[in-house]
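Below, in structure tokens: the form predicted on its own, a single chain.
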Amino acid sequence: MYLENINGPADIKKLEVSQLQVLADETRAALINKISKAGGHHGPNLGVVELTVAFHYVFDSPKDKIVFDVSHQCYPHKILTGRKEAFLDETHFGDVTGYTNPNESEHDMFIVGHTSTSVSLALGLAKGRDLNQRSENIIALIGDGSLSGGEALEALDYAGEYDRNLIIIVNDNDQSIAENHGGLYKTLKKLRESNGTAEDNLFRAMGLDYRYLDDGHDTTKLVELFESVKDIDHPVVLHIHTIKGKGLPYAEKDRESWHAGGPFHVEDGSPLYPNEGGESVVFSCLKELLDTNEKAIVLNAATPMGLGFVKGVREEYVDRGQFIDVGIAEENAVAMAGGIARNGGTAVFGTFAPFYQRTYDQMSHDVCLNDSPATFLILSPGAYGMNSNTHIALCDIQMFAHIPNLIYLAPASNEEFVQMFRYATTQKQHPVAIRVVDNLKSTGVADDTDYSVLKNKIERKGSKVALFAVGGLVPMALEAADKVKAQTGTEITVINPRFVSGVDEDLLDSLKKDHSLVITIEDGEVMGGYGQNIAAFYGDSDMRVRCRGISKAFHTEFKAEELLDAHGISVDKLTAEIICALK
């Protein structure tokens, strides 16, 4: 009824306070359209839909400037700023992110997929207003769950001493992806518990004005609130609060679940396309470690799911203190690694490689100088890993393999995970990560390797040419040689290097009497990577290198295959290039 007429925060702005409920619920059917069809960050996105409508009753966007935190709840603000069909239409789902993007729209400020950042990014947002002496409002839009990340606090803490307009709406749905754990969650109930009464005020403490809304689905009394601080002179914190997963009773029921996933029947919540995937790997290795060393511990940022620790699962782990979940804090979880290693402990850390980006100073410092025998497993690095550019991790080999003392480990294999995790979790002389690729399969043979001992593997023995392919483009490589030796007759060589952090200096010599080339495979980004590695070594010789990667961009929306290709990482490109060399 309202909805069809909403092309921007200006119709918005043409409706009564009193409509405006009608047209929250109207934005939040066309959510629930397109995220049980195409999927997406359900919870989030529907426990803000009466924020957000009365956010844009309020403010002048673009004028004023909204930065959302993480943008995992950014859903019904694109619906209200001319981008509805993207969420009405089927054949224009594809037509926006699921993340802010000022590609899309003027009143998007920046692409952002990580936590914790939008304080810091709105304090930048004002003192350029500041600097251009305008008037503008600022805002930010934090969840509770993003609190407690040390960007947040840092941006708050410095929000204390600011003295000009900057609002900061605190969304407090009690929840991160899974349940918040920290001390300030308890500051939090006590405030939700009192309406924001309470003497325990972590934002007042800070020195920021606050104020309370604690049902944050009353599109009346949010538009009050807003209006109340609209145009202020100084930083205030409005903390809000709202249920997560709001206007679906098994979202609001099962928040954990809820956070994000794939397309669901509405009427009940069950999956369109049931998942039949069994225990993973890592989770088994996890649990046997854990149910047979009382001296280990795994540790989590806030993505428990991640490591297979779901709820009904981690409880019983965490009870006995060898489960924990820091928050989003994964610095904080890499040094205290790093600390439970230096003191006695197995300690395993493990998260998505996009979120250790954040860990570089904790890893080289805290761990690797004091050579502190912690296990990290990066979760989804590579093109096989998240395919946003919020979320991409083409870079984890650039980031760890340079770090001394680090052992940067890259399995081939289900098997190969296996005694490489064994061997991480057990010897005491060093760090190790291990790279844990999506296109990871089982080869139905264990390894037994002594990884101890850093070296590569030869897959096959031949001559000519040398192809070495990192962790789980191996099976590429052994096809692409297969189709060599059928078309050619020649057999090439294949490697497995098994280890990214370093080259195999005997193997590589070993080359030179019987090879002229040697070709590099790598789902990260070329520049900086293993590839290189190998062409410095040979840079004085007559061996020529060839180094395939993926070139140094903030690649999008890609499928893995389609952008390895285009790289020359495919099974026909690759023998097309052999071929041609052997000639």
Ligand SMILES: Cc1ncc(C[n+]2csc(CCOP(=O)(O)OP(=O)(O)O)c2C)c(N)n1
Second form
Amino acid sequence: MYLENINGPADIKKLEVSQLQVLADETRAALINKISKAGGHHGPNLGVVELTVAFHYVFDSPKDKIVFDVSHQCYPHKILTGRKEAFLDETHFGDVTGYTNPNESEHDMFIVGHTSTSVSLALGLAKGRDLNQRSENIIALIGDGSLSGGEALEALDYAGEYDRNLIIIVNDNDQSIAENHGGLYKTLKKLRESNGTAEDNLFRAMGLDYRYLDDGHDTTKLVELFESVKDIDHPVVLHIHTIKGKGLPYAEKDRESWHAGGPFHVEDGSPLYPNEGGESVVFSCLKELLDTNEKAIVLNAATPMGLGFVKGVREEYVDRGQFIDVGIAEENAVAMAGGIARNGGTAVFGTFAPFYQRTYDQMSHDVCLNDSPATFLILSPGAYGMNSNTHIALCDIQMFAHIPNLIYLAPASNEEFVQMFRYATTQKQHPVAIRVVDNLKSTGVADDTDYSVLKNKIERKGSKVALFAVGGLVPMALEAADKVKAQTGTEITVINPRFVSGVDEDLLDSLKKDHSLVITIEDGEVMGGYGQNIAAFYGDSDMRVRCRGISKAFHTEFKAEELLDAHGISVDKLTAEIICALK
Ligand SMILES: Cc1ncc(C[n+]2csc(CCOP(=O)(O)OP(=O)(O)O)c2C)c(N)n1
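Any chance you could show the form predicted together with the ligand after that form predicted on its own?
First the chain shown before, then all remaining chains and molecules of the complex.
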């Protein structure tokens, strides 16, 4: 056992090169111990075990600085840099996050979880080093999939002009989450097939030095490669071919399913907690659209599973030219959707809310300035979405609701989603975004609302207090209203805004007659959110307004209900607040 004596890179350097494969095997075993019990990013980490061992054997972290792209593949790095207990001992699994984090270790440079940022961040570190006249190595580790992001390509472009030490490791496992897309991958394929000698070489074309290693699991060759570029005086790309899921045959075979997931039985890969499955309302709507409108296209940016277009389902639509994966290129997808909408097509783009953040300018300038009637599905925003600070999206309302021309809709149920989707994909007036929270439920009652008119829905008509609940919080508001009625006899008003990109002024005016307090609740940040628009409307009236939402912070590792409750948003807290206000 070598791993038990490894508490940092200095301990790895005490080993002989010939012993590194054993350390890699032990590291992989520690990794499998955790991911099989707790889930995580299986394939990406299994594929970089040898690379990480060799890396820390050669380079001198933390003096030498490595930036992980996405950083979802940092588990072996954590195991080898003093955090192995978090992988070996179940009681310590929670000690580390799934991404790099400087608060956890001096070996981690940045908190990151989005793709395609590593080369830019590394270039910045390199410039900082130069300013301070130091000479450490600066390394970026980026996957082939993440190369398709614009930020990565922009950084490679500048790196081609930069003239000091910078080592860009391209970990090429020929897979994004799903298969890669785009011309870039034809080039990478040619390079893999020619052992790096093909003339068609994207990296050299950008002015970068280039080395290729075909067996990215050979620790000896990896050490040789890293030693050959350590302290190099100019930027170099190390193109290393690895196998995603290496070491678990089922993961190597089905790389898409094993990109990330839950706990599993190591013997055969079967899940510890089988998924109930079932078709999502998003997928049903998209499928119906594509099956009934041959001029409709669904775009996605390397997250096809988010839309329900898993392997085996999407191929038919890809062949028909109706399902397009643009790679991890959200900006391109948004602008393309605008173009399709302007030229006779029906375009829907959908991905997870945090990944829209980088598309602000395309949404605003390319699509909304031109009022192009494309549809955008904003998946998993708000407190019920992903809960790591790298992946939270608590400001989607702030981001989208204020762009002119964009209609931002917040369904409170699956039925409302269906009707909003139909409206969005049949109208030709405006871009429409739909906020698809993870806690949407079915009411069993079909919705036939005409969404071309901005109107809020009065879920319950009462007096004195009006409770505005955004989207998936409507059931909570109704439950609180029931309790208030049961305990005080007073029926309060509950309003489902449905539109979060504007306010229903007639309705707000009408409330002035028999209400003295408005409470707004939303599952995102309160500052600049939906509720503050209501408060602004009532600013010069006698109406009191209390806006409830989440505080401005990069909240992390939270449970949605607890986070909301801590901000006064739960059935009990709302009931108590309203009863108190009614006294
Ligand atoms: C901006 C952004 N879009 C989408 C994602 C979701 N995502 C996480 S990892 C990944 C694929 C990365 O592929 P690659 O760089 O080849 O790394 P691998 O997982 O194969 O090691 C994607 C699409 C993300 N994290 N950030």
